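Encoded as structure tokens, the following chain is the form predicted on its own, with no partner shown.
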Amino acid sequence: MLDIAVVLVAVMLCIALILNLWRLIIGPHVVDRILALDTMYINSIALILLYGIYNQTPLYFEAALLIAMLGFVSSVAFGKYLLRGDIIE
């Protein structure tokens, strides 16, 4: 029963990733594209966690943590670039 639920949620997350990709490509403003990229990070983390649950291995949880840290750092860098025009002071 859990396997069916994990597969259904994974399909829904894949649909969400496709919609995020559409917003990333079509987005009218830079802010929309950055938010779409952030949401893609979050959805990919959830997809990796679901894959780890499905395979019953803790290795994928560490990969999801690394992607979460990368997503946070890139969000801060994009925000700083939009505010100041330069990342490194």
The other form holds:
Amino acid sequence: MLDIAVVLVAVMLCIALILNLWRLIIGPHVVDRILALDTMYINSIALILLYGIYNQTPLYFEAALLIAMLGFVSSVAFGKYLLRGDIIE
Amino acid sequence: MSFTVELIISAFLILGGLFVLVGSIGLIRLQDFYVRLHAPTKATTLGLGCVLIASIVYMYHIQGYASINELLITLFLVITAPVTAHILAKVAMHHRVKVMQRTRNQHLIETARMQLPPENDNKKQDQDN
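Same protein, different form: I have the form predicted on its own, so give me the form predicted together with the partner chain.
The complete assembly is shown below, putting the previous chain first.
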């Protein structure tokens, strides 16, 4: 049962990633694109955790943690750059 | 692995996948940036929380002990998602992103952009004084 559930959730996450990519392409404003990129980071964390469950290994948690931190920092850096014209003042 | 544990893990996984999918559909379908901001910050974070709970249960069953890494990811995500949403909303406000027509209290946008208190409150305070 777990095999079927893992494959099903992987398909759901891939559809979600494609929808985010669509918003990243058509986004009318730059802020929409940043939001879509941030959502793609979160979805890829979920996909990596799912891959860890699929392979029965706890090896991928560090990768998920790294992607979480880098995603947050990059989103805030984009936001600060658009807001102030500079990242570190 | 017993049937009950497998059922719990599968239920959390499918719930998480559904929430993530709902967040992305909201990102596509909603009309306005400020409305669109709600879908990924709430639904997607909840979905990832469900996936992380499933992962914690599964790894506890595989290894025999619960590791703290997943809890760290959960904590980090719950802290950072509102911060990102706040900064993006602020950027959209200062870049004058188009607001949906039937948004209420649109006259407050200009004073919020100048970081002043709302005009109505000032008038009310003047009347009180």
